[in-house]
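Just one chain follows, in the form predicted on its own, and it is written as C-alpha cells.
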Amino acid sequence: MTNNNMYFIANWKMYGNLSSITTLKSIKIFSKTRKLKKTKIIYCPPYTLLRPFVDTLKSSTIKVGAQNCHHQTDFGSFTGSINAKMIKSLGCSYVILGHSENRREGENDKIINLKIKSAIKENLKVIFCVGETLKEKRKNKTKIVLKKQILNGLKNISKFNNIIIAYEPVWSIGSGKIPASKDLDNIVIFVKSLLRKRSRLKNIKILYGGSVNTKNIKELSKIRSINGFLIGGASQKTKNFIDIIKKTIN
C-alpha cells in the first residue's frame, strides 16, 4: 500500500549555513516526482537560513518554517527574538512550537498558548510538540502529560485547522530509542480522539518526532494512524532525509 498523504518535516536545529543551501538541489529535483503530489515536505532550518531556503525552494512544492517565534505579535523591543509577524513576511508557512528543548529551557504552556495564538493570527501552520520525560513514562502518566500540554497549550483557541500535533517522546530524541509500534499506535490514537472531543475536526494531523532514521522508518511507517514525521538530525543530510520519504511512500 503506498502511503503518500504524509508530512515530512525536517528540523534542522542549530546547524547550516549559507553553503547548506547546495543540498537542497537534489529534493527539489525529488519533489517533482509524481509519487510525492499529496506528499508535503517542510525544511526548518535556524532563522538565519530562512529567506535562503524560501528563495532557493520557491520553485518547488517545498516549503520553509521557522524553530519557534516569540509570543508577542506586534513589534517590540524583546533583543534577540523574531515574531509570527516577521516569519511571515519572509515567505515562510510553518513554525514548529512547543519543542521539548524549548521546554527545557523555560517555555511554559501558558507561554505556548500565546505562540500558538500570535501564530494563528499571522495565519501560519503550527507544528506543536508534545511529549513526556522518561520519568514520566515510568510512571505511566504519559497521556495524562499530554492532556495537559494539549488542552494548556490550546486553551481558547478555536480554529484548528492550521495545527499539527508532534508527539516527540522527550526520552526519546537523540536515543536512537523509539515506542513500541503498539503503544505509539495507542498514543497517537488516544491524541486524535483528545482532540475530536476538542474540536470536531475530523481530519486531524498526528505526526510523530524522535530519533527518526532510515534504520526504523520501515517500522514507524506501518503505523497508519501517524500523518507524517517530525525529522532532526536524520533531516540534515539530503540523501537521508530523501530516504526516509522513499521508505514511507513505498
Second form
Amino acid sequence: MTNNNMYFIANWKMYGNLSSITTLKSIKIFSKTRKLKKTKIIYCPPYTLLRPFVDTLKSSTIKVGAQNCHHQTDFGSFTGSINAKMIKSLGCSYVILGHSENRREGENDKIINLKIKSAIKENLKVIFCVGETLKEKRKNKTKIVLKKQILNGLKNISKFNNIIIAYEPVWSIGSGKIPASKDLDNIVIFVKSLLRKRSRLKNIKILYGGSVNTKNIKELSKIRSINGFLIGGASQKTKNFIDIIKKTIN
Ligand code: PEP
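Please give the corresponding structure for the form predicted together with ligand PEP, as opposed to the form predicted on its own shown earlier.
Next comes the full complex, and the chain you just saw is listed first.
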C-alpha cells in the first residue's frame, strides 16, 4: 500500500524573504513526478510572500495558503490585518486557522469559528489546527480539549468539504518531541469519530503537526489513520521537505 494521496503542508511561520523563492525550483521539478499525482503539497509562507509564491508555483500542482486571516470578510479598519477575500484574490487556495501560536496571542474558539466561516465563504480551504498543551496532556485532558476546540471552532458550520483538521500538540511544536505512535493513532481515530458523529462525514482529513522531520517521518508515516503532515521548521529547507515527502510515499 502506498501513501501517495497525502497532504504535505509547509508552514514557514515568520521566516523567509524574496530570495527564498529560488529554493522552490527543486520542489517544482519534484512535484511533477508521476508518483505525486495524488499528493497535495501546499506552501504557507508569510503574507509578504504569498503573491510571489503563487506566481512561482502557478505552473505546478503545488498550492499556496496563508497562515491566518481576519474574521471579517469585508474591508474594514483593522490595522495590520488581511481578510480571506484578500487572500483568495492573491490566488491562494488555503488558510491555516487556529494555530497554537495565534491562540497563544489571544485568539479564542469564538474568533476562530468566525475566521473559519469567513474563509469558507471565500472558498478557501481551511487547515484548522487543534491541540493540547503539556499541562493539559499531563492532566489527561487531551480528548476533552480537542473536543471543545473542534466543536466550538466548527459551531454552526455544515459544509465540511473544505475543512482539514491538523492535530498539533502544543508541546510538540518546535520541541523535537512527538507523541508515541499508539497515542497518536488513538487521538486521530478519536477526532475522526467525533467528526463523523458531528457531521456524518466519513472522509474528513486529519493531519499531524509538531516536530516532523526527516528522521521521525518513517515512524510517523506508518500510522495509517493520518492523512498528511503540517510541517514547520523542517519545511523551510526544501531538501528536507522533499525528503519527508519521499520517505512518506515510498
Ligand atoms: C507548526 O508550527 O505548525 C509546526 C508543526 O512546527 P514544527 O514542525 O516546527 O514543530
